[in-house]
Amino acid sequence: MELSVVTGDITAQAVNAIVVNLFEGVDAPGGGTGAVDTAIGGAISSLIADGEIKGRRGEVTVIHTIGDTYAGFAPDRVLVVGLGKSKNFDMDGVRSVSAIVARRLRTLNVESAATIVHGSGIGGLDPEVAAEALAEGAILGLYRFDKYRTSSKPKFDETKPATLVLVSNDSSKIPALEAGVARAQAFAGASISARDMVSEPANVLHPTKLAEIATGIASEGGMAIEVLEKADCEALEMGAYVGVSLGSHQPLKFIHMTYEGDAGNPDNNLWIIGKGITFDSGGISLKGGAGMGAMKGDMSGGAAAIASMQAIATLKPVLNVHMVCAATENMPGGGAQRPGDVVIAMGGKSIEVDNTDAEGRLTLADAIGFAKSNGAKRIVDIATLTGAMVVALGMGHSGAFSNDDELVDQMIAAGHTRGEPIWRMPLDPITKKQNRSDIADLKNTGGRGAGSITAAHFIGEFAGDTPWVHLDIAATNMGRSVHDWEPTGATGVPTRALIQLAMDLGS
């Protein structure tokens, strides 16, 4: 879909539809819904007085005005969208109505729509939050994942609407209102690029897919990038990480990327660790055959974490940022380590494997030796990592886990801000003893109870000192159903929270 703003009348959009809005409670429309109203014959008011248009919140409500019913008016539809109470209206709520409009028009066999900025005057929102919440609304409101679908058509033309424009009849308000829908673009269009790649099936997206995706996006980006094998991998002995890959066929692949946003201050830096597991199917521990196909979305951390770098260099944050991705499969091989083995991460810490199912965290404490080799100030590590935090937090947050008041509540700021909700989680000394082991400095395992809590302990092991935090987005990777501006399947969290957090810091 094309995206552009434009000085004008919305009533006089040469489109197949427009769009205005209502808040909920208001009987006489003024701005541009009260100006549509006057062009129609007062039909949005009469609605509104027989009861049909409330203004509750995604609302839509269509009016045909197909033909010479009403002299001089272009457009063959007016879509009336409910904002709901204005007290409680916010970037949220734009996207949302945003999404559920763009989906109406689709329905609708619409080609070309023009809108209204939704906030942006009454509604008290700041024109280019307001615009940039819209198209971010819009453009991810409108995804499916359906490249493999080939005998039966979807029930709508895909490829509509073709052009959304935003209408202003306030020409010093365009630049805001450009500006944002181009950073919009670049959010969403990370989202989406995250979402693609956790919808392909395992034997397409292996851990070699996924390291030339990230050397595409470092290509088109100018950012730097290394892919270390597994004999790179064993001569900086990270045992744990290599040690999960023994079960599998495809080669592990270990991705660094480097944005450099202030190249004079490499402490400036914030390092981004995706779990990169292309397939989990536990290993020797071998999950129940269950549900097993969704684990193709266990590199949904890594996911993030590469197209997040997508946005961050076109945003360009002053701000340097590496992503990290230790990329494999664990599948129970007749190489695969087995329960009881014991392996040693990078840096010297020896780990026993309790259960080859728990292998995110193995993985992860590598990939963190790496960062923390390299010079990582700030870390975020974001995996799919524990089903306990669906259990503790339901699909409606992200759990958050940190040594670092400031940082954590930086990355919560973002998640809020770009509609990603996190919820920070404690880290008790208690919970930390479950992860002792016998024989070794610690096992990967902590038992059945506070599992999402001992599995950050034991990612925190490895972060020492150094600011971090570590994200369970078990509960948030995948939708049930479509949601707002989140579909069936791959949401993209927290794509877009990562990105909002290297440009807070970077700002």
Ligand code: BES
Second form
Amino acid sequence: MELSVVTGDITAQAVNAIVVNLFEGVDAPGGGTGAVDTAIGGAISSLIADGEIKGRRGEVTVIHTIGDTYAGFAPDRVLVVGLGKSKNFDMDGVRSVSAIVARRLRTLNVESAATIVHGSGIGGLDPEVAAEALAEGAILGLYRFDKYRTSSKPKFDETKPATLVLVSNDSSKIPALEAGVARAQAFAGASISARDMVSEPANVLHPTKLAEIATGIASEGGMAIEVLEKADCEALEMGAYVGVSLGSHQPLKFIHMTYEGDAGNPDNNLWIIGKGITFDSGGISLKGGAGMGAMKGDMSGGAAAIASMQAIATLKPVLNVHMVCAATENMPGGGAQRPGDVVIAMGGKSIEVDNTDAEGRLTLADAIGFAKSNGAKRIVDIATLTGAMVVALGMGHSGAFSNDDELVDQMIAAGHTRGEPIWRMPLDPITKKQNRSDIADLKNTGGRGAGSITAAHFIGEFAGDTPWVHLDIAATNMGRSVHDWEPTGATGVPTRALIQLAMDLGS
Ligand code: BES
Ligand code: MN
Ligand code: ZN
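Alongside the form predicted on its own that was just displayed, please also present the structure of the form predicted in complex with the ligand.
Entire complex below, previous chain first.
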């Protein structure tokens, strides 16, 4: 879909459909909606008076204006979208209604549409912010992963709508609207890259493929990338990460990408570390069969990390951003590590592998070790780490664990800005003891209680005093359309929150 911004009269656009809006409780529409109402003989206000149009959030009314029903009015359809109550209206509201309208335009087979900028009138949102949320919602809401359907034809023409024009009658607002749209394209484009990676099946997206995708993103963005092989990781003494890879025929790939936004200040840095298990069978501690296919998404943290770099390279925050993804499969082949094995992580800590299915924390231990040995000043790791996180927070929030109040507050704020909610969880000294081992420095499981917290404590051992946030996205990476701009399947969460954090830190 092509997005553009024009100054002009919304009623005079040469498009197939016009999109206007209405807040709940408004019976005499103003602004662009009022202008369209007048142009089509008061049809909108009379449907309000009749009680058909109520302005409820997400309600879409299609008024057909075909032929010369109304003199001088070219479009064949007017869509009136309800914005709900004006006092609760925010960026998430704009994203939601925009996604709903975009999908409706597709089912209506509309080629071109013009819209007013939801929320920038009586909604009271800054026009730039509103345009950004509108564009993000439309792009994200139209996403589908259909590449493997060859016989069952999609019900709707997925090239529609081909164009969406944001119209403002105030020419002084155009630069702001354009800036908002451009930023939305960077944020949403990255999120879609992450969704594509998560949706790919594990026979296609193995560590080598993930490294190829990362290499493509790095070269497009003019970023440096290095991909370490098993021998390199062994030389760096990454025993925990290498141990996880031993049961797989797919070679591991340790991916490190660098965006240099403040070359003179290497300490002004952020390390984004994503869990990259391209398939998690559990290893020798094999998972049950039910739902195991979802474990193709066990690289969602890595996907978000890699994809965020795509937008960071475009938006250029003044900050150095490093991305690490220690990619591997977790498989039960003959060379696989066993429960009870002891491995040594980079930096020398010994770990008793009590359960080979607690593999994410093992790979993250060495990814963090690598970051610290390269001068990391802030670390954010993102991982589909624990089933316990699904139980604790469900799909409403990603869980955050941190040793640094400031950094975690910034992370939570970034998630809020982008509609990717994050909730802080505790790291208390009581549950920390659950990771004690009888024979090593640490054990990779913490027993029955507080599974997400003990996993986070484990990773925290490797972060040490470096400001660090761990995001457990086990429930938020894939889902059943929690938000209107997240269709069922891979959500891309928290790609946009990560980009926002980098922008906030580097502004
Ligand atoms: N990748 C899983 C966690 C997961 C579960 C993500 C469900 C998404 C949905 C992780 O590697 C895992 O298997 N964790 C174990 C840890 C346990 C063995 C201590 C878990 O949560 O059961
Ligand atoms: Mn596992
Ligand atoms: Zn896993």
